[in-house]
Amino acid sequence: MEAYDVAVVGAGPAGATAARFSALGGARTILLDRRPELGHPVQCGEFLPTPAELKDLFDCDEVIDETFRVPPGTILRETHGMVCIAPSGREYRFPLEGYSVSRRAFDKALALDAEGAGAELRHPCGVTRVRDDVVSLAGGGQIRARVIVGADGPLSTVARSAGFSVEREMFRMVTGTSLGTFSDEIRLYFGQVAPGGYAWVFPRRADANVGLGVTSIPRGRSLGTLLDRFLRREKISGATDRTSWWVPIGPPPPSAVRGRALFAGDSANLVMATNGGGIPTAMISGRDAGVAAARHIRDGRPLSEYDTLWKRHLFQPLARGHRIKHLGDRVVARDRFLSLGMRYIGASGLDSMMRLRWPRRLGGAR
């Protein structure tokens, strides 16, 4: 049976992150990842804010300099501002400064620097089941690790095996490309188009990352069929390469560690509820976990200095922000009302809660 200090399951950005840190410091590490082909199929809006903008929804400046990394060579396109559009077509713009990169490119980059850290890279290599300290592999092999970190999404093996679980809703999500000119923009449109979510349009070079999200499909509708609808309404041309998957909206949890397993990312809830954007929390929950693991390793510190971590870094806007969309859903249930409300607070309030905060209308921030 192979040994090593740390193994990381999920070679994502939660899972690349944490291997590197983890190998850093000084951890014999591993990290494994079931698909062929890293970052594909594309599960993902493919949009990413910049570290200014990280920095002003989270209080951890030092830690997002060293952790959110976007190599150019994954950057597709910048974009300059967000739209919101009201199921009655109001627009409503305001500043935001991001990319759209390329998922493909973007998982590989991560994990190369996983592997530069000195982290061993192994795919495709799924994992069947974790029993303690013991990763059991599909095809047959087992790995005995000190420290597991489950970094394997929102139907992790991990956290099955563990028994680890969370509070959470399940968004069903559909995207695709769409060939053709669009603005630098980033386009939200909310209402019954995505019933319970939004459906969107991120610009790149010569098309667009086109989705949508959803908490419950319409009887006689799927999520093709949604998306479909939204983008004959919107005269977009068709979208191909469409992939399926879940996205987890939730309250972070309590803890994120169970026993010798640490979770990060969206195997631990740790999404941003009011946009769905889940890459940077994912990044920086996947560098604490790293360091948690590594000064477990080195110097004998308990695992749970990983809640320290994380807690620190990331909960408090992540609750407020789930009580903000938890309060949403419940207010404007309706197109109609869905509208009237994001007229009243309007494209600062938009803003706000897209920034994880309450808008000023709502009481300001709490």
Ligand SMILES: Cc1cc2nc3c(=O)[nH]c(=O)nc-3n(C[C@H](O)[C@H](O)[C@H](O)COP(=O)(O)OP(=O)(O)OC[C@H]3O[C@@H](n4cnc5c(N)ncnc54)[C@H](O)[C@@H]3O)c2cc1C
The other form holds:
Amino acid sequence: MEAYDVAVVGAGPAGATAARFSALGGARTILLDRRPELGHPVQCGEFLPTPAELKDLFDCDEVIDETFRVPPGTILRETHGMVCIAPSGREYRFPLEGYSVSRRAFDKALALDAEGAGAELRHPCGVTRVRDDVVSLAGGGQIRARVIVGADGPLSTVARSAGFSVEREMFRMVTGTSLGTFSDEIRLYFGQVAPGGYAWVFPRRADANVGLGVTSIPRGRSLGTLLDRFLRREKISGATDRTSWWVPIGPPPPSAVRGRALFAGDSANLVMATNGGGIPTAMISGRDAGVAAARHIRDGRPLSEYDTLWKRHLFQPLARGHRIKHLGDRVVARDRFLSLGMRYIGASGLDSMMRLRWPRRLGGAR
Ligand SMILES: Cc1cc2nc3c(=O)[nH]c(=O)nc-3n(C[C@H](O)[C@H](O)[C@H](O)COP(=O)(O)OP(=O)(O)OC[C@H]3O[C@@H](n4cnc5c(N)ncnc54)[C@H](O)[C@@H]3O)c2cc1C
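Let me have the form predicted in complex with the ligand next, following on from the form predicted on its own.
Below is the entire complex, every chain and molecule, led by the chain shown above.
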């Protein structure tokens, strides 16, 4: 049986980053993904904040500098500002610097970085089960690894087979491409247009990534009909290349270590619940998992160091974001109240919520 120090399952942002740092730390690392083409099909809004914005969100500047690289060739457009649109149509605008990226190019670039650092990349190569140190592959092979990183997304096979469970709350999401000319702000629409979540328009060069995420689908509707209705209302052309997928918006777990398995990114719920963004947190937790795995192999340090690292970098803002989202859900079940609530907290309050902070009008820091 082939043997590695570290097997990383899933070559999305969490896994590719984990493999890069594990290999940089001197561990013999393999990165496995079931997809024939990494990053495709695109199941993402493809928006990323700049590193400077991330430093404002998470208190770990040096980690962000070494972890969060947006390869210039993957950027489709720079965006300047976010607009939150209430059900009443009122718009709340605040600054937010970011990029629309091509996930299709972005995921490949991150995997290439991992290879460049010395990791072996193998795909398409699905993992069907993990038991102790044995990773079973679709098609029958097996790999032995001293540490396994579960970075295989919200429906994680590794989590299920290793008995790692987190409180799952999910956004059901649909995304597609609409042609047209769009301003360089990202736009989020709230209310019954996307119950429990929001609809979005994220501009790219000659088109936009459009979509919506919901916590529940009203009876008689589907994600597709909700999206059609939203696009018609906003007079945006119908979306092509549609995909639907899940985003976990539950609380961060008390521990992301189970035996010899470390969980990063969506597999461990490490997503910003107020805005559904999970790429930066996947990369930061991936980095922490890769560093902890390599230290374990090289110096015999306990794998629980992974918990210390990701909790220091991510736990408080993510837990706060989850609490803010829940309070918002209770207050804003009806469009009229939601419009009034958005008016009460205003643009600066919405800006705070998107940045995982309590709005000043709801008591500020907690
Ligand atoms: C519609 C939509 C829009 C979104 N928009 C944004 C956005 O604009 N900005 C943002 O920051 N976040 C966004 N997110 C969230 C973001 O996409 C995720 O949080 C992020 O991709 C998580 O990264 P990850 O590496 O943990 O998981 P993933 O990106 O899901 O990667 C998991 C990888 O594991 C592989 N895999 C799965 N199972 C197996 C298996 N059994 N064996 C081998 N390989 C396997 C998959 O092929 C995949 O490549 C969006 C999500 C959705 C669904």
